[in-house]
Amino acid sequence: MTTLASPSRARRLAEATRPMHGELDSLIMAGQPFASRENYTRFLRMQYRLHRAADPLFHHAGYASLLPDLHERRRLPAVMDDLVALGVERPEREASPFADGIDAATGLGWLYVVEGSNLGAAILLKLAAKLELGPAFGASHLATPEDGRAGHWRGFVAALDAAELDDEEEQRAVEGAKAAFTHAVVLTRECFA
């Protein structure tokens, strides 16, 4: 077990990714996604990739017993739906950086990334708004969980921090969550140029 006592190990990750979350955010934000529809299906286009390049987290065994809800988790479903609403084709198959296995602790990092971007998520809900899109037409990836934003972070993020590792897998799952960052900043430049 990490001989790391505090902070949490969901802070360290935030802390460890911190300039990589925020330019992140910048990107989405500088592709206004919500000036119009056609911004909007650009942003569903880099959601797809995202979380079709995380699904295969979703169905790993070897998170069963830490996280027993992880498969009711996915967004890729509804991000799926939310292009067919809009007549959005899939954007082309790519390799899963997850093609030669799933490291659990990197997985782990992946994990907290995807599930945290669900907390932004309130704010463009209310921005899709405005485009007359919402859980019902459009963004049901976006919707707020039946246990709400708040308690679904936290749920998971319960679990995260019990998970028992040490000094090598936390590190692995501090570059996992930067790996995730990368694949989403990339993701975004390239569905926003």
Given for the second form:
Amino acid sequence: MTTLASPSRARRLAEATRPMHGELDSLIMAGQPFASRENYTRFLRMQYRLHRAADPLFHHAGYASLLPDLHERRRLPAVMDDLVALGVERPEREASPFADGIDAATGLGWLYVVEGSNLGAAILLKLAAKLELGPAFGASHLATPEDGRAGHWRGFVAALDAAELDDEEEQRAVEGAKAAFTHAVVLTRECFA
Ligand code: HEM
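Target state, the form predicted in complex with protoporphyrin IX containing FE (HEM); input state, the form predicted alone:
To see the whole picture, the full complex is given below, headed by that same chain.
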């Protein structure tokens, strides 16, 4: 059990995955996603595959009371709009990481990663403007949420921190966050290869 003195779950997940975020961030930027629209479409394919992988979580009834707005947080529809806007074919279906079902604690770690990626999106949105892409065209999945990026994130973190997990579940949440980052790294390597 965690004590009141321990840092929040969101902070702990951030600490546990900091090097992984660093690796992913460097890998994405090394692909120069904003050097041309062609490069940007590689990034978009990666985002599509990541959000599609996570999508079953956003439909999972087990989070209904903890995160009643979870379904509205989905960014897969926006990524799909961006693919259409840029005339990019949707990547083929692939095996879901949740094909065998969803463990709620593991899924929380995944959700932390997918929701957190909306913070870095502020920088990416600015870079996308150089390619004349933005919320209205081609980069809608990077748009600022209606309640603001910080407010939107705070809402998620409050719910994440409020979830009651035992020690094993806590560990599974960490493993889930790590698995999500590993998945994103693999997708980035594939999409920028
Ligand atoms: C799909 C790719 C990405 C994923 C999954 C991801 C994931 C995350 C996560 C989970 C957080 C929250 C960390 C926390 O708990 O405070 C975060 C924050 C952040 N990310 Fe990323 N990220 C991605 C790409 C990027 C890229 C490419 C950049 C930079 C060029 C970036 C820059 C940032 C920044 C600056 C923050 C912190 C913002 C703040 O604390 O206000 N991210 N990201």
